[in-house]
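In the block that follows, a single chain appears as structure tokens, in the form predicted on its own.
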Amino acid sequence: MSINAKTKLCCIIGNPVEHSLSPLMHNAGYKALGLNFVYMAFQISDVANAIAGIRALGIHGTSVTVPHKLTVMKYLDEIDETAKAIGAVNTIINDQAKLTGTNTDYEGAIRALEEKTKIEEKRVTVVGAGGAARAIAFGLKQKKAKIKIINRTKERAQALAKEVRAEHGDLTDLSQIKNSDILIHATITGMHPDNKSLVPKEYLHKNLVVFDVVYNPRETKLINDAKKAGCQIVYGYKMLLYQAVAQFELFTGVKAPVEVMEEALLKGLAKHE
């Protein structure tokens, strides 16, 4: 599909964005389905003017990444209930200059998990209390999981736990993973080039599903330890994939070609590892 005056523009905004894999996934999907869309990355620091530009230029759909997921909220016309609850927007829909914010991060995490396990009534330990952990915790709450939030700073764990009606603790409480059904690691520990894990391998067990949101490298230390312990594995890139799939469908109104987008993502990741 060649770019012309009818081409719909979608984009990602953040700072930095030069290593974003979103353009690879979205553009591969557009090409596969023959859609007259194009997706670009814009590194921005002035959020107010960026949002004004999105509105004025008719940019159809926008992905929002760090550090702008909270800042964009005050410039939008409407924010859906999920994004309000999570306290962050990662997706903006432009409908005739009316900008609506939503959040697909939690959808990405839940869909990735549900490929491997049911979530309802499962005992889930979430390590971390930042943006990713917040989105995941609210998704788990919707699925009626039994959640415990563990964080290096206990006060942050307590604050998030209060919002999702969960238990909380600090890193001294990691041993309770031995009694969990699902472990979700949602911090940056283990991200390239850091080859570390917050979770002692002796707490991992064969009945545990382990989901590490870190996707670079694909095989983190936690993932490798979990494999050796016989755990089921959920790779971090799956959350990245499925949040993009949800955005693609919001932007285009058609079902996303998941396998095509996954192939594009994995090729992109291979170049970064």
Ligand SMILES: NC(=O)c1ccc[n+]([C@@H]2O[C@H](COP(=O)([O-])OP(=O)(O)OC[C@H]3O[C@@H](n4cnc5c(N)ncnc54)[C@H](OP(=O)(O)O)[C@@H]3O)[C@@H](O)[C@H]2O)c1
Contents of the next structure:
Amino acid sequence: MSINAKTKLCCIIGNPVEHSLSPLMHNAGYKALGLNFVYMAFQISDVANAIAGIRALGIHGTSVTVPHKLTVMKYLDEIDETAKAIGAVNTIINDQAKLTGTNTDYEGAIRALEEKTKIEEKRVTVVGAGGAARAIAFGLKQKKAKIKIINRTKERAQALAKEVRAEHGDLTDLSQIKNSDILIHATITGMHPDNKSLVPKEYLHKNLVVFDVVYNPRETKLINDAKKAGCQIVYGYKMLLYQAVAQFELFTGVKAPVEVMEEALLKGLAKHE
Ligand SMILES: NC(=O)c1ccc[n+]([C@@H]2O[C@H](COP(=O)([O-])OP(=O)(O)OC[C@H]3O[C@@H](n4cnc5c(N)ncnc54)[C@H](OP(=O)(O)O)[C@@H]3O)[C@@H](O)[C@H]2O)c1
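Previous: the form predicted on its own; requested now: the form predicted together with this ligand:
Everything in the complex follows now, all chains and molecules, and the chain you saw is the first one.
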């Protein structure tokens, strides 16, 4: 499909943004379905003017990434209940200049997890209390999981735990993973080039599902340790994929070609590793 006067523009705003894999996934999806859409990446620091630009130019759908997920909220016309509960917006829909913020990160995480396991009533340890952990914890709460939040800074674990009615602890409490059904790692530990894991191998067991939200590299130290311990694995890239799939469907109104988007994502990731 060539770009013409009817082409709808979607984009991602962030800073930095040049390593984003979202343009690859969305554009591959548009191409596969022959949709007259194009998706660009904009590195921005002036959020107020970027939002004014989105409104004025009629940019159809916008993904929002670090560090703007909180800042954008005050410039939007409406924030849906999910994004309000999570306290962050990763998606903006432009309906005739009315901008609504939502959040697809939690949906991405839950869909990735549910490919491997039921969540209801499961004992879930979440390591981390930052943005990714927050979105996931709210998804887990909706699914009625029994949640424990563990974080380096205990106060942050406590604050998040209070919001999602979970237990909390700090990194000295990791041994309780031995009694968990699901472990979700959501800190920056293990991101390329740091080949480390916060989780001692001896706490991993074969009845544990291990979800590492870190997606670069795909095979983190935690994932490798978990494979050796016989755990079921959920890769971080699956969350990235499914949050984009949810955005694609919001932006275009049609079912996303998941396999095409996954292939584009994995090709892009392979170049980064
Ligand atoms: N797969 C996906 O789709 C997806 C989506 C979003 C994010 N992510 C990944 O999730 C990870 C976290 O991102 P985020 O946005 O949540 O970041 P964030 O908001 O900055 O939170 C960072 C988290 O990491 C912890 N942390 C940082 N350094 C640590 C260390 N040396 N030891 C132990 N804990 C440490 C922080 O603990 P303190 O509170 O103690 O500082 C906090 O819990 C990143 O790897 C990111 O790439 C993946």
